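The chain below stands alone, shown as structure tokens; this is the form predicted on its own.
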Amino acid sequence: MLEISGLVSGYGRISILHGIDLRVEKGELVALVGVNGAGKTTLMKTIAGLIRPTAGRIAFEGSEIAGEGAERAVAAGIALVPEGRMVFPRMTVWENLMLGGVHPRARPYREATLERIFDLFPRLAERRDQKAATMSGGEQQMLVIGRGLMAQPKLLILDEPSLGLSPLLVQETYGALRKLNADGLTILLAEQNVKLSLAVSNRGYVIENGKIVLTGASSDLARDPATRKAYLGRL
């Protein structure tokens, strides 16, 4: 579904990316892990369209998306859930959600889709008049990962969704990928958190200074010596 090779990206004159190759199958749910800084935002804002590569191949479904830009990365069925939470704070959780839903490729399935994560989010159903400036960082975590679904992916980035999070939460959060995935969304997690992310994903990439350092299947990952050492500590 997604095949990128030798990717070279970054901000003005700066490379961030060198060289990074990565791929995602159909019904994958695939983890990129790294510390803080390693290129894992760089590496999907890329492939959001929010940033132009210099270099490399970005496919998606077998058509050319590098440097197409967003919209036309929304467009082939990619969505992208920032870090940080960055909700429509002065807006109800429903109008977020709308607004997730603007594109015309998703419009016919707003009101369907809307159930949808109401059935997967209960607390956003019970909120849904509420400003979302006013939630607690887990909820507004939930409206993201919802606004991202109101687009109708077929490959649903995350960048990051435990930060900040508590422990209950993040597990109600991965909780919500693992049957997001299980029902055939493709998702491309990015974490930090790599005990947790090698466990519900399929395969992973280790990322360093911008460069794939280690790939492989998350079992074997989390198994692999230089791993543990590097990001799971004695386990």
Contents of the next structure:
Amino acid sequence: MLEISGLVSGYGRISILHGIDLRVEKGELVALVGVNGAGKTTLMKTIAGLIRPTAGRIAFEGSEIAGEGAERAVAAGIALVPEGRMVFPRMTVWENLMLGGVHPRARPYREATLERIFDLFPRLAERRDQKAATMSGGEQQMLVIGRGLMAQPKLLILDEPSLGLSPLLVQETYGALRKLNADGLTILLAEQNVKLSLAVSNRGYVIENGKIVLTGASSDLARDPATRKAYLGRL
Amino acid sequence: MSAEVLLQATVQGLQMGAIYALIALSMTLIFSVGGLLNFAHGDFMALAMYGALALYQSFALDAYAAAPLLFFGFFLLGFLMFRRLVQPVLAAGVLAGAQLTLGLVFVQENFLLMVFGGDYLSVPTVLSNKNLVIPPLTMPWPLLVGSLLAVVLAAILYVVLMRTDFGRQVRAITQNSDAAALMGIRIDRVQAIAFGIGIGLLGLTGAIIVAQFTLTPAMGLDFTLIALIVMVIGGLGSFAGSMIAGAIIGVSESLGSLLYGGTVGAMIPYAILVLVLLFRPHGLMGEH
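Got the form predicted on its own; any chance of the form predicted in complex with its partner chain too?
Everything in the complex follows now, all chains and molecules, and the chain you saw is the first one.
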């Protein structure tokens, strides 16, 4: 579904990613793990069209989308749930969700998708008319995931969804992701929380200094001495 | 001083206030989409008033009939201006944008001076020099109609911004443009349309109040200053704040001129601005 090869990207003249190769097949839940600063966010933003890569290819369902901009990515069926939540703070939960489905591709299905999201996160239904800025971090995280789903994505990309959440909320968020994946949604998940993300995913990639250094089935990666030494040991 | 005179001045001030509020709201709209502080704001309205004059002189078209025409003309002007002029300049920074609009002040004033000359002009309309008398009040029809239309237009703008997909997209860009891009919103296009609406509203406002004013090429500056004051006193981006601030400024200006003479009256809005900035720097109803 998503095929990235030789991707070089960064900010201005500074390259953060130095030739990334990564694939996500339809129906998979793929984890991208790495420490802070390894290039996870840059990769996610480049896939979503917020950053224009300097070299390499990003093919989504066979068509090239690298450097085509965020609107093109949404039109193709990619939704990014960004790091740091990035809600529209002075708008209500409902307005945030409506904006998630504002693209012409998603607009006709908004009401039906909204029902599904309220089923998945009943808390959002309760807070429907509350301003996003007044909600807790966990609720905002549910909101941005819901907002991403409103775009009717074929591929949902999440950047550090566990960041700043209590263990209980992390469990809740990951439970929702597992459920979405079981229902057929393809998910690419970037995380610092290696243990957790490898536990829920089918396959994983380990990124270090802008390069993929390890890849394989998540269960193998979790047992791999190199991963353990580099990341798990520190947890 | 009789109570009737005070009442008369208060009503007139409220009516002016509604018009000030509308001008301030279009300024806020333009500011919020791209961060452009439009110092040529009043000059666009002056341009629209002269446009109404030209349409009257050439086609005997009444200013009220010309209002929709001026709206669309100015919408296009604003849309294209954003694409070709404002956007490239804003890329160089907010200060460059402010300098651009200061430049536009001179361009427009001199253009008007060149085409229409420096004399005081007026545009005859169906309502000109007619009054509605409801004792003890005597209200000039142009001001009454202008102020009522201003309230209606402000209400329409409110509904468009708060209740439509387009309005939500405009607010999304204002609150977090990166997140807005992630929603697949075409930021450039929404900004250009919103900018067009802001300038278009000035075209419309100019047409509906032209009968109340005497035209001179430099008249825009007063409106720009009042709009800035109303915008700041009301609190940036607050509709209710702008309406209240417009009323406060309109009434204080009107009563001030009546009680202390024109010069002091004209100073009162600035005095109020200073007081508001001292005690409520975010404006009466500003959010932060």
